[in-house]
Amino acid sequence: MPLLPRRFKRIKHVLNRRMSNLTILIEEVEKPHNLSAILRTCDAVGVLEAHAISKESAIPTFNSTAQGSQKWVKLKKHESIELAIGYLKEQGFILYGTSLNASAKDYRLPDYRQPTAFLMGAEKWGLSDSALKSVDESIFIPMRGMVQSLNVSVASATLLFEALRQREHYGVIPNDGEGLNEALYDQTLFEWSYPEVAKWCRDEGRNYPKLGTNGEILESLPRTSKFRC
């Protein structure tokens, strides 16, 4: 079935505003509701996409409080925190990470106007001491009553939306698909809009094909590629 015209406008908007440059990465959150929850987050603030680190047997799954935003935040799986963090460090992105250590600061004080990457812990146990120093800096969310810490999913979606805070602020807020370089804008306005010809595509190593104004395919394809977006 075609990508109607409305359809393919509504996701080129939500796509110009995106943001490869804000992103955060979860070591060991395992539990489905927290990890539904912080891409159903990343999702509102404009977050691209976002990075996992899992053990060895746990399979991240999702549950109805994602509302299908994992469809629309890629999840990036690593094998272990120090490829994650080596592999952020590569993209340039400045790494906070969450603890209540003596040279930790409030969370409001940093400026996320650069690439920035939350590290967020485990529910129970927090961040690792091997990602706890390789952090660039390390950030507090101060609590007025009796509990030390807020749940990982609220935790993380109070760093998201001050980072989203300032940028707004400062009027770096992408809204025109500058948040992202043209090769990778593309790349995803095909994978979001034709899903399964995107895996058809890659099955078969080749290019995906140009996309018309209102989000036609201009290419002949074969009638088995012609899926359902």
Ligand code: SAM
Contents of the next structure:
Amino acid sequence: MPLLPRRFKRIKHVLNRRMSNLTILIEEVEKPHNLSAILRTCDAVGVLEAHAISKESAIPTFNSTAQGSQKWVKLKKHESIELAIGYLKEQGFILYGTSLNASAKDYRLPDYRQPTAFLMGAEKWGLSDSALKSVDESIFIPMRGMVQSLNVSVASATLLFEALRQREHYGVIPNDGEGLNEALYDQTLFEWSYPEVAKWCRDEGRNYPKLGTNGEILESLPRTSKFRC
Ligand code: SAM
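Give me the form predicted together with the named molecule now, not the form predicted on its own.
Shown next: the complete complex, the earlier chain at its head.
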């Protein structure tokens, strides 16, 4: 089935506003609805890729709370929190660990225009000591009620929308694809437009074909393969 130009336009419109320099690392989320809600927020804010730790116990599967957002926000899995932190630091992210400690900073104070990664902790225990030791800054969302903490997905949304608010305020929000480098933009555009063809190309070790202005594939592919857009 060919990709409709209308659909391609919509995909480009959303991708043009994605940011590769804003992300979230979820250290340990046990509940599928929380992970789903976090990814849905990432999609709404324009996060290109989120990160999670995948230990022996698998990352929970998505449920209807995600509303399909897992198709539009990549979840990169890391084997340990140390490896995830190392990866994000290497990419130039400033790491903000969430903590309920008195020494943490009000989340509205840092400047999130720089590459920003928020580290979110487990529902029961919060972020591990190992994670908190490695972050650049600890932040918290001030609470005025009887309960000490927010649900992790609510806290994630609060932080991501604050980063978005600041970037909008300072006019550094991408609207035309400038939130991703060209290679990543083309790669993501192809994967979003033709996920099955993209998988087939990866399995075959082939480069993704080029796309025309209306999203048409500018290369003939084997007829035997059945692809859906
Ligand atoms: N007892 C845990 C603790 O001491 O951290 C509570 C964990 S809380 C339910 C789960 C996660 O949500 C936290 O690790 C943090 O990432 C985030 N969170 C919840 N409330 C927060 C707040 N007020 N400020 C910042 N992050 C918060």
